[in-house]
Amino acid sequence: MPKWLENSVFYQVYPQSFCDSNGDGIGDIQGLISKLDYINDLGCNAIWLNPVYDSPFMDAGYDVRDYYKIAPRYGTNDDAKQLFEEVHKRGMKLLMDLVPGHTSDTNGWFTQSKQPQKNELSNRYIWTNSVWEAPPQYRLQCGITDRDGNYLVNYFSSQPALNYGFYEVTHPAWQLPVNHPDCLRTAEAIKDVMRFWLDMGCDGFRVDMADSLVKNDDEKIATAAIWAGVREMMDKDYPDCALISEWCHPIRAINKAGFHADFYLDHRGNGYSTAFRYYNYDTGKQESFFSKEGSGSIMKLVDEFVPNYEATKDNGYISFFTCNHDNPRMSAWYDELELKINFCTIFTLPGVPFLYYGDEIGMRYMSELTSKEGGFSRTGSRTPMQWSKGKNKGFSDADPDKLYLPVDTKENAPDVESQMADENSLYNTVKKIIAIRKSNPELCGNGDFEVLYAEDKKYPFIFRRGAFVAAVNPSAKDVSVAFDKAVKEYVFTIGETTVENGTITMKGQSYALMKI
């Protein structure tokens, strides 16, 4: 296990949207170079940034044309070689995006393997043995090429999926098992890629879509026992490098696939998803536990959580994220104050915390947008980082018609300059909570969490990692419970909370973080 994620915060970089150093409208390694010194004063010592390899990005950059190439929009090779030594320099760690499950459909390897005589990477992805085979069940392109069959993708139709093989084989005739020589070969591909760029100076990667290798795979016995091959290689030649999995199932990637930590998802109606993203479209209401509406329930939260924390703390970390590239922004439904308090409840909880760009200026959710790249109704969440109040907010220097994506001109639009200014921000906020955390290891990854107090649709929550105590009411009403701890500090507040006589009141919209 690498040590240095124990006291790691991630800072996620969105490479297109980040800093454009050279005019050209597009974010680029360069700029994300100049800008290192500004992501670690705020407090994050790892990034994670998202695919900067090769691509006609139909997806924005997760359907790859080159593994081995960085994309010419971010620069070069040598840029990422200098990159990562810049990160190093200042005693940071970054992973990069691998994308195992699918390549684009211009990669060098598909354009073999849809050639109609039989080659050596005929079987790198997964086809029928004839265009007129098509069993509804799987998600197939037919007709497109010359060779006589359809492809298998994993979802875009630019995505083939590559080919691990299937872990119940249900169609003999075309389906290949995941033991055959050309299956294993797929992995050991996958594997050739990471030790290119962990070589080059990568700390590691993020994997996406890790549980979707093998197919028929309903427990993912055959998908984990890849990716613990992975594990087995890096503990060997990379051992503090590290391996962090967009699965959300903490138990299988964690115990028995072997990643050192796992995300946390927003997927509808789980923990997360209750405590922090739940609007009701039907309703037009804010149902989260931590919103100010105060209507929502912590218990989805706690019961899936602490069983899953309990039975992975010894092997790896759960990680909990502000926002990523793939979800709207917190913005689209709190005020600042709510993020002020969300993010510190994120921020004081175990695992390794992720905390995407822009989201510690309060960034909006720019719904309007047409889609871009594959984006979709995630386009709003990818839009320019908003560094000053200047020409493009400080992102780029071309016209504002020569963006990657348009950036806020609503007037009140936040920005970096203007919020390191204002001690009361939300910026400062977050680099006061995150240097806390850092500053004390009973609060970073894997320390003591006991749940002191959670009840179903009842505030506040209180939880304690080992001095510590943190008390979250993100509701606007005022509320009184049972509290039978001697405070000795109130190390960080918001809003206003007393304990005494047995009993801790907090106004609403409080957070408190103290001793005990």
Ligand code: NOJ
The other form holds:
Amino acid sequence: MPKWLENSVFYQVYPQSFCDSNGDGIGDIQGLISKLDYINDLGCNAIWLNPVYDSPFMDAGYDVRDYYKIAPRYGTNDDAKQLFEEVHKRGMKLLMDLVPGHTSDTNGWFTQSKQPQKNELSNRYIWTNSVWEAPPQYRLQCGITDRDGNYLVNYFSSQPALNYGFYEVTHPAWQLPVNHPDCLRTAEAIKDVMRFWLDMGCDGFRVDMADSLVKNDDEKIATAAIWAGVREMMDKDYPDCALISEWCHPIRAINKAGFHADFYLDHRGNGYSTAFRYYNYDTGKQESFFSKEGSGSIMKLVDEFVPNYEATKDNGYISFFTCNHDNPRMSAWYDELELKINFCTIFTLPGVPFLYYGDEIGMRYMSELTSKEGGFSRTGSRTPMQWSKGKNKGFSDADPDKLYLPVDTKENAPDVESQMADENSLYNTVKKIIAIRKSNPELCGNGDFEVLYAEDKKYPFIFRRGAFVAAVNPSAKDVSVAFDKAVKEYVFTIGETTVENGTITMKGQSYALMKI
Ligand code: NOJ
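Return one more block: the form predicted in complex with the named molecule, after the form predicted alone shown previously.
The complete assembly is shown below, putting the previous chain first.
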């Protein structure tokens, strides 16, 4: 287990939109390098960088054309090497994004695989034996190559699935078992890609759709076995490097597959969703627990998270995030105070937390934008970082109409410079709570965690982290509940919280981190 994960706080960088160093309207690696001090100063000591590989960008880079080459729009492999060095100079870490389930249909492996003549990559992707064979339960692309067969896609139509085999072979004519040499070779090919970047100096990977490798593998037994093999390689050759999965099933991802951490994703109706994001389309109300409406419940999160946390805490971490490039920013439905209360909670929960770029200043979810590079509804969360009040909000020197996506020009659009200067800004709140977390081991990844008060449809939510207690009342109503601890110190508060005579009283929209 890489030790540094324990007190890491990640900052997610969407490279297109972070900082443009050469005035072409799109973010790049040199731009990111120029902002490492900013990230470090905010208190984030690790970075997850979305894909920067060569790609036709039908899915923002999750359609890799060449795993071994940085996309020219971001720079060169030398820039990547320099990035890793600059990150390490500051005592930070950086995870690249690994996309092992599929490639672009322009990837050289696919170009070779789709040839009609049998060759050594014919089985690198999943093909039926003829174009007339198209069982409807599989997402197949039909009749568009010279090769007489249809191929399975993993996500968008331009993303053919790599072939790791089928756990249950139901169509033996074309489905290979997981131990077929060609399927084993696919896993080796991905390991080669990992070694290439790890040897260059990256500190591991966030793994895209980590559960998607083996098909007809409902329990993910064979998929987990592949990752267990990868973990063996990591333990042996890169023991200080980390693997974090996009899976959202910690028991499988951490305990079975060997990931060091697993994301708690926004799956509608799950614990994360009902706590932080849930909008009820029937009632037209924001019914998440963290809304000031006060009509949510924390119980789904507690009932789901606690057993998963208990089952996996000795082996790895569950990752909460403020947002990522696939979700609307929470500013779409929360105001600044709601965001402060919510982010303070995220940064005091156990695990390895992730802050999405721009969330520290409450950047807007620009829902009005048309899709860019396969973003669709996600596009509104991918707009240029707002650094200052200057040209293009300090993101780029390019003409505004040349920008990758428009910057938010709304009046009162937040920016880093202004928020840094304002003691009470969201930026400074996030910075303070991260600093408190990192300077207290009990508040870090695996520090003790116990729920002290959580009731269905009731507020507040109170939990203990070692000798700290965090109490949070996101609702607009004042609340009081029994509380038998004596408070030694109020370490960080928003709103007003008092503890007296065995009762904790919290004004509407309050958060308190207390030492007991
Ligand atoms: C999950 C990624 O986060 C998302 O952005 C991407 O479109 C899909 N996986 C496909 O790779």
